[in-house]
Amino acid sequence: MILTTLRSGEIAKIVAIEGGQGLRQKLLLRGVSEGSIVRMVSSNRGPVVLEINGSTIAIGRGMAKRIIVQK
């Protein structure tokens, strides 16, 4: 499923990034991975905000959409 589907308050796991080299850079650079436990925070309006590794984030909704997680 998609980073974009979770409801807030929900976990998930990021099993895959789809994307190249420069997305992957970015996401990583911010602490997301594949492997990574994440909780969507709010993804209404704007920008997709999730709680990792004990941080709070806001990434993009294009680079949302090329998360997949599994619950």
The other form holds:
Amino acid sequence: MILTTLRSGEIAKIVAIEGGQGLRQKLLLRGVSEGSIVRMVSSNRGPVVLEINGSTIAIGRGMAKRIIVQK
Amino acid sequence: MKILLMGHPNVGKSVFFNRLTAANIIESNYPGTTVDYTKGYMRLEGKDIEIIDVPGTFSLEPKDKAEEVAVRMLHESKGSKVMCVIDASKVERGLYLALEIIEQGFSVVIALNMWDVAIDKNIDIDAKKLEQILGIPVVPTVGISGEGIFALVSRLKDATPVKVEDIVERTEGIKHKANTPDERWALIEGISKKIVTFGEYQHTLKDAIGDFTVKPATGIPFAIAVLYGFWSIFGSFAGFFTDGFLVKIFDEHWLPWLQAVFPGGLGNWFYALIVDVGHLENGVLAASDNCFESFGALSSGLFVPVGVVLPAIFIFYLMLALLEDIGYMPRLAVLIDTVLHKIGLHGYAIVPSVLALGCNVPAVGATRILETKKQRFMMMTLLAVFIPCGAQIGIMQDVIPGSIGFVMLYLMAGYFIFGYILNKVIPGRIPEILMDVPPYQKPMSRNISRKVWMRTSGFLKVAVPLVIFGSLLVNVLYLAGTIDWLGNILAPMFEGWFGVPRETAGPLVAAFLRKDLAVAQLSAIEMTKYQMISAVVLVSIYFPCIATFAMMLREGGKTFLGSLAVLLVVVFTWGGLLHLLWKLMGVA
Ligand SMILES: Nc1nc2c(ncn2[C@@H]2O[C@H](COP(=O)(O)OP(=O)(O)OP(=O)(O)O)[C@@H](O)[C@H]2O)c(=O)[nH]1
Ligand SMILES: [Mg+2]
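Okay, that was the form predicted alone. Show me the form predicted in complex with the partner chain next.
And the full complex, kicking off with our chain again.
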């Protein structure tokens, strides 16, 4: 499923980042990588806010839609 | 030997720099605080060693102007040692930059900073093992308490260039080289498997508050409450000191004293420049009884920056420092992102915008953190035109307490409307927000007081001489008849188009030097409340003050001409529109 469909409080694992090398690299440099466990903090409106390994990060929705997760 | 402090944004580089050099660089709890490099000296074994605080960068492929500075600094510093600061709670991403720097042949020492945060989050890191794999010194540190920094410095001598192939070899299980990003990430994964263990992360009250204040449903009402509180405290504090004490001191003691002891007296041109121009009462020149009307370089020229603006600036910077250090700014950025996207910016633009409310000059610098040319141009232009600085807001509080709310709203509306139009007209990409939201932190009084002191004394150093010089200049121009001449020539535009008295010419000349002085001078001109609002708006949106002007030239280069064009359009339309509004209301 797509990251943005996770509801606040739900936990999932990132399985793929769809998109060019540029986007992948940008996300990896912010700690968003395949295999990471994420906790959704806010997904209803505005940028998606995630918690990964205890750190919080805000990601624009367009980018967040390229991230595939599995519950 | 030269030392470069490098690392991702918000990992504590500036904290290190301040500790090592006893310098004063702004440290704040959000990424992108430092956008230019600063040099300093550190004493080590009897020698002064140059050390440079570099803007944060994620990698050596720069994505914005601040990162470009960082990468350029590195390339210009062949042969120096690099202190690579890594956030211990985010080791992997930090190692990527470290590997890139090692690859370039630099001698590197690694500081695993925020060690306390990693412990809080139950993240265990084997620093010894990391040192062994990388073949360079690795030292756990806590920047804010200074723990480990001494050890770090003493290990500088052990830093030598290492080969990435050797690191690959020492990381068992990795067979390939590490030349491409993917290979580097694979190597980092191999390393981190051996050195990092993530324990169960215990959520605390701090995290709950963090979530609450970043989710739109709860965060937006909270943000409104915070901003409202900010504004109320700002107004009451500044009013309390200015009206309660400083006005009395200046009007009842300082001005009469000057009038009594200064040679010359009313009518003398030199006395007029320095103390009091006086005003005509039934055809007779009479002395002024307050520092707004006296116009003298030592009366108004001191009263405006010290008597009125200083308390406002002080309380503004105090509250700003609190918001910055607690870590609220990134949350504000997330909450306002959707709105700012409509005008071609993204949430991070809140940082330059809020800084501009203190002073436009550092705010123009802070636009470096925006990724595209379009965004930088828009941000720079919008803030220089529409965001009044703290000095101007302070004086408005005192001069037009009843209408300041309207003026601020009118300017804010302009910011959004012209932002919307510019976004449609200017070609270019608007990237999305991608930002670390750092954990909330207890602000440290030492850092807060230092920041407030630096910014406030910075204001005094610039404002006092400029306001005094501005008063002198305007007085000379008055005496020479230049202002009246200008006013008469421009009268059709002032009176016909903007609906303000032609005497506004004087304050507009002053506005080029200092906006606070300009608003103070407006208060001495006789006009209706509505004309006054129009005039204050004109002072705000017409040319930025000279300091901002210089900064825009430096940062924007050629795009500055574009900003000027926008500015002219705004002055005529947005300024004229207000006149039209007054006409429709029947008050002009
Ligand atoms: N808990 C904790 N906080 C720290 C530590 N070191 C620095 N900080 C805080 O981290 C924040 C960022 O510090 P800065 O020195 O401004 O970070 P920087 O690396 O210069 O950031 P940029 O200028 O944005 O690149 C500040 O709020 C510091 O108080 C540490 O070891 N532990
Ligand atoms: Mg810094």
